[in-house]
Structure formats: structure tokens, C-alpha cells
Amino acid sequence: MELNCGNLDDVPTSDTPVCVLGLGLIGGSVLRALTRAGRATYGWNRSQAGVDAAAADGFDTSSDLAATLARADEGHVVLVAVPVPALDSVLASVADHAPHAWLTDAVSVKAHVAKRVAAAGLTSRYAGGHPMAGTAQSGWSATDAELFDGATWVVVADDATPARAWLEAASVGLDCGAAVVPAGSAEHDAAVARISHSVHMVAEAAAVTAEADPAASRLALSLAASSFRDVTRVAGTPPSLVRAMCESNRDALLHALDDTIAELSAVRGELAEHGTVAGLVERGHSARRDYDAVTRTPFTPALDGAGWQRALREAGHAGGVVTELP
């Protein structure tokens, strides 16, 4: 699959410097992994005990935004990183001292951040961003330049979308090592509610539901094995960091959270009236295969054009992955 809608003056290359704000599990693996790539980078972090993790590690890193901040208003490339609850201020801090740069994020939700950014006056120089990997552990120690090797990484394709910061963006996404996925933000909230937001809340179900009964939970926990680690192991993920992604999705996650409630009722029913859980395993055990079946092609993203941005959502749509930059 090619799109080829003819050439873009000024395509960035992997030379862009890139400025990481936030230097907990995905900001400080992107510090590493684009390191780790050759790419000139530096990084800020609100507390210093991070910074200070950082730097003992050798990479260059500082707790004092407006200074780092200056330094990528040569047309740097910033990604943002921080929690849902700190954007307001950092992309405050982005269109005060760095307004010439060029703007992406690594935040697990799209339309809330893209809001966010239209209120700083940033939209004209961003593109989101979201890397799909990452573990329960948080901080810099957690941090690994192969988190995003071989994953997917999310660049959004709004109709407002400009092309170079859609090309930035993608470039820090190949840089880590994963192969890159554009989207709407619409579309890309709806999905990660059914396989990210929800399944936390699933999982944070599944541990309260083992200790449910007093009387048999210290043996339910002495039993428990791979099954109840592999289903409740984001449930180990900060509360605060759970908070944040699902309720800035929640319109998407309610929906989400219907569905599942509605399979677990109905195979309540099923097993209550005829002794059987049939009919949930089976087409979940089919959804399953559907996962481990899922193939990607990969294609040439062309960004100049009318519609550009709504090719590449309809080539995403169909398994589309750009793998190289033209």
C-alpha cells in the first residue's frame, strides 16, 4: 500500500535534537531509545531526584523548564510525557519559551491533549503521539531504551494536523525502534478504552474480586499463579496514573465499560440458567485468535496535498504502518 501524492519540501530528518519533558517510564525509555539510535537529546524532569537518576546515568537532563525549553526553541522537537493533570501548565511553559519548536507527546489519550494544545496556541506546530507499550513500574529506574522495540507508536492525523510536525513526530516514534500508526484522536481514544482503559479496570476488578471473600482469601492469594498475575498485572500500576488516562477518556470508556458489563452479565445468566459459560469462551477465545491473526502492511506516507491527513487515517484504519519516512 502507497500513497504518492508527490514531494515535501523541508522532510526532517532524524538530525532534529529532541527535548523529553517528563522523565518517568515512557519519557526516560525515550530518552534512551533515542540515544541509543544516535539522536541528539536532552530531557527535563519536575523532580530532581529523577533528574539527578538521569544524569548519574549520562544523559543530559535538568529540572529547570524555561532554560531547557530555550534551548528547543531552535526548532527542536519537544515530547511531552507528564501526567494528564500537569499538561495545562507545561504547554504553558512550551508556548512562552519555546514557541518555535516543534511539539508532540507520548500521552495515552489524543482528544483531551489536542484540546489542551489548541488552548495554548499550539496546534499549528503538533502532532500526538502515543507509544502502545509500557509495564506497571514507574520512574526513571523503570526506564528501557527497548520498550518500544517492535511495538506500534500512534501519530495522529487530524484534519488540522501539519504535515513537518506529523513527520517530526513519526520520526521520534522510528528512532524508538516501533513501527508508526496514524489516527484520529476520535478514533484512537475509542479504541484504547476497549484494549487499554477498560482491561485496567478489568484487572483492577480481578484483584479486588480475590479478596472478596474473607473467609477464603489468604488461600485465594496462596493459590494464585499466572493466570491471576497475567490478568491483574496493570492493576500494580499507580493508582494516580490509572486516574489520569481513564477519566480524560471517559465518554470513550463508558462505552467500553457497558460492553464488558454486558458480556459478564449475559454469561452470569448463561451459566445461572443452564449450567454453562459456553458461549463467552468461545467467542472469546475467537476474539483471541482474531488478536494473534492481525497483520500489518506497511506503507509510504506522502503529507502533501488536499486530504493528505485523511489518507493516512483510512490507510491506518486498514493495518497500514509507515515503517520509513520518504
The other form holds:
Number of protein chains: 2
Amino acid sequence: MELNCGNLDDVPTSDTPVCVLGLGLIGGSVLRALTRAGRATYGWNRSQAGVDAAAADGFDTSSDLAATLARADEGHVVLVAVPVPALDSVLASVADHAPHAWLTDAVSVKAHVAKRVAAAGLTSRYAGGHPMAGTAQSGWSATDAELFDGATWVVVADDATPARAWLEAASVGLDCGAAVVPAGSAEHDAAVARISHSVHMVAEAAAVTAEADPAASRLALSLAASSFRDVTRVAGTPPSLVRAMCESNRDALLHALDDTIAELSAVRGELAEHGTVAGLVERGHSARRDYDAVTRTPFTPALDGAGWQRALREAGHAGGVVTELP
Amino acid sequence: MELNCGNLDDVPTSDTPVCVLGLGLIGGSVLRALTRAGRATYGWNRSQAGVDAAAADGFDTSSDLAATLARADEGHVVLVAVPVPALDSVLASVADHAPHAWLTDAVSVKAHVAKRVAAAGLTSRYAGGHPMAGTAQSGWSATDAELFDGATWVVVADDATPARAWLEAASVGLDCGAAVVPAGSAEHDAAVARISHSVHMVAEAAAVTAEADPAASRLALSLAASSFRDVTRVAGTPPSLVRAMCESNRDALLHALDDTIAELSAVRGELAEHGTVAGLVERGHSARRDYDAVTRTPFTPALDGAGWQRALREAGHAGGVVTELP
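I have the form predicted on its own already, so could you send the form predicted together with another copy of the chain?
And the full complex, kicking off with our chain again.
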């Protein structure tokens, strides 16, 4: 069986077995969701405890990375869901042991991962992915086969993305219950800096502010109600995960933070000088209404012409989502 | 019947009829919750539409403020739940038509309301209140008898607060299903600036930031998931309500905003210069854990000695809550 040619008809994509590397909240939930959808799946985790927990729930898992990747080298899909600091060593193992696998990932920054994939010589097998779902919990015990139901799942269509890799990655997202949004790495990273990474920073800052006045902090935390609970919920995310995604998206996050700080500084000035917060509040309310009104339009991607990647990016940018593959 | 003497034994506090002025989300929910608890209640609303909606649900309501307050002048409790801009005119009517009523309120700032109450000559009848509950909805249609169940409800114990007024206000909070936290006006306002008003500001700023890059805004809103949804939820609150509470707590909010802006500026600098967000993320996570670990200790308030107001403030500050009255 020749799987290295990019011919889309070789194997129905929904039948390709999937090898999940890293069985935390996201990787473990992918394993559960794909298994629910009838896919052949297996997984690897660095810690034996994670392997054992997943095996106890009936999943095919191992802590032997080389042996796991040797199985995947039969043209399977490898989905990388390890923390950013572990990325390089895992990608080096993929290059060594599964050069014929298709490669995707579930890491929340895409330009950084694409660079590391290129450094490992795997670009011709790779389409990046990012499921837009999560909770503040972590580890196998938090995994949920329904985590991605109704969510969006970005699959990167950069100019260098191979068509077969894109389809395999998109098929994983669809089988997990998500709708697929095509996007470029750079525009994805700019977007998530604004709807996730800077949002985590303001949640952390809001939590710290509640305690910053020693004379009021105990009373403040005691009185905190739903607005505080909702805004600071993501500050409960393990710090290592927040650091990994924010620090690997540094440039885009700096731009987003500059905008957030400018807004808060402007409203502080307006309140001090004119006693009003109207400017920020009216625009914030309007932006939230825009978010509530977002609509997505299903479309069928075409991956057979020149420049298909650009066409997909433009469709995703305009609100298009893929809910089934051609 | 002499109700103007401050003798706590005149009338069991839980039997005192309650007159609610303003039938929006908070006032209307108070009317529902007290009625559920078996209290005699009636209400006034400025707009006839609100009066009619509440009457259609079986409540005793009117748009005639003078006539409504004439009923309350029999030593009833008047609870003011009107928007801040309407406060002065409503308090003037209370002074004119119900000088013998006990007075409390449900406005989210306390020093400002206490000043307006003093200006109306009503301090000897008044104990301020603030139920720590709400949603982003507004109006009678959003009212809910269960809105305050399990919530905290601040009842102000300033040095000038009369004991009988404090008990009447606390009894209203308890009958609404809340636990009562005694606090001073100034410390309440400092606390809510940090757990509500500045939190609204960062939510608004996060929503605006999502749209601030025109090249990425459509994609950003399309990809926004649970972190964005939760953090910006309160940006869906009607702007007039956010403005009223923030602008009437100007000084305390400026202090809180200064702390939030300083945190975000510091993490921006750390990320730009050292590539890390660790300092803010570790402290934000710790603050959120402190919030999750908050415990409250029920205590029975004593209102019969000199300096009882100070003793209540200290008890509230130390985590004490009142769940039943002496």
C-alpha cells in the first residue's frame, strides 16, 4: 500500500487510524471522541500513570514512543497533543520512527508549531490543527468524548500545506464532532491572541486585583459573585499551560495586550477627568453583541486546483466552516 | 402603633410589609422572593409597562409613587431598587410621603447612596443593602424568585446606622434566600470596585480587543470559545447599568483600575523583554484558588451595645455571615 503519494483516493480518510501523542485533556478527549466515532485509535503518553488510566478505561495506550510511532508509520495520522516544551523532542521521534505518517496537532499556536515541524523536516506530511475547546481542568481524568461537539476546529491551510494532510486533519476534527475552519497560521495566531491569550491575561489580572488591597481583600473575595467567578474562571487553568500558549505566541499577544492596556488606560482617564466610562462600555457591549451574532456558513472545500490553500483561507475568514469533506 | 422608636420588640421583623421601588431585575426579583417567603409586599415602577407586567403575574403594583409611599408610611420597609440617576427624586418622595418607613436599597454602591440618603434627611431610618447577584438580563421579564438563593447580601453597618433599620434590611436579605454580610460603606465600595466594577471594565476591554485588528476580527469572533464567552459575558449587561454603578464608585474604581493596568503593563514588559508571563500567571492562579477556598462563618449579630456597628463590620470582614437574626 502506497500512502505517500498524496492521491486522495488511496484510503477513505475517515478510515485512517489515528495515533494520539499526549493523553491530557485535549489529546485524551480526542482519543475518546474518535473512538466514539468508530475510528481505530491508539495513544502514547510520557507518564505511565496517564497510560494506565487510559488503559483502565479500555484504550490502546503505551509509554513506548518509538514502538507507538512504528505502528503509525503505516500511513496513519499522528496527532501531537503534548505541551509546547515537549514539542521538539516528540517531533524528532516522529521524523525518526514515523516519516510516512500524516501529521497534525492540537497545540494552540500555529506559526510556532509550523516552524518546529519544518525544522524536523516534516512539512510535507503536516497540516496544523487547533480545536477551540477546553476547560480549566487537565489530565486524563478530565477527558470527555463530547468536549468538541459543536466546537470549531481550525485546520491550517498555509501555502505549503499538502492537500492529503489537510484532509486527514480535517477528518479528525469532523469525527471529533467539531466544525472545521480553515485558516492561515499567522491569522490564526493573531486571532487567538485576541480571543484567548490576552483574555487569559485579563482574567489573571482581574483575579490579582481582587486581592491587591490588603484592607479589602478578604471582604472582596467573600462578596465576589457571578461576574468575578465567570471572568476569572480561566485563571484556574494550570499556570504551565497558560504560559506555554501565551509565551509561544509572543508577538501576536504583545499587539493584543497593547490594545487592551490602551482601552483600560483610556477609560481610566475618562473616568478621572470626566466621570464617565461610556466610551468603553458602549463599544464593549457592541463587540459582545457582534460575537453573539456570529454566523457560520458551511461550504465544501475544493483541494484540487492551484492556490486551493488561499481559497480555503479566504472562505474561513469570511465565516465559512467545513462540516463534511468532498 | 409606634414604630419610630427603634424598639426591636415592636414588630417581629419578618412580618414587616415591604414596598419595593423599581421592578427591574433586582427589585422585581426581591418582590418575587419576598412573596415566596410569605411577606406582605407591594411595588411601584416608573413605567406603566413594568407595573402591568408585574400585575399580570399577580403582584400588587402601582405607578403612583405618592400613593404607594403613603401605604409604606405605616412603618413598612421601603427598598429602593431604581437606577442611580433616579435616586435623588425617589428619595425626595420617600422623605415627603413615607418619613416613618424603614429604608434600605439594592444599589451596588453604598457611600454614594448614603450621601444621597443623608441629603434627603433619611439617615435615621436607613441601612444600605446590596445583594451580590445578578445576570446580564434586565427588566421584569428577567426577574426570578430564586435569584438570591445562596448569594450574599451586604447590609451596611456604618456608625450612623440605626439598629432597627439594620435588622429590617437584614431580614429582607434573609427572606430573599441570601446570607447577610455586614460591612461599612467605604470598605464595601472598595471591595466591589475590585470584584465587580473593574471586572466589568476588563470584560469590556477584552471584547473590544477581539475586534480591534480589522484583518483578524471576523475570524477571531468566529473562533472565540469558552474562555472568551465567559470573560466577556458581563459585557452583555446594558451599558446604562454598567455606567451607573461604575461612575458612582469613581474613586474606588480608579484605584482598582490602576492595579489592573499596572499588572497588565508589567506582564507586557516581561513578555517583551524576557519572553515570560510567569509572574502574573502564578499570582492570578493563586488568587483564583484563594477565591475558591473562601469560607464563611455564620454568627449571630448583637445590636444592643455601644459600637455594635463596628463589631458587625469586623465580623463581616473576618468572613462572618448572618443566616438568622437574634
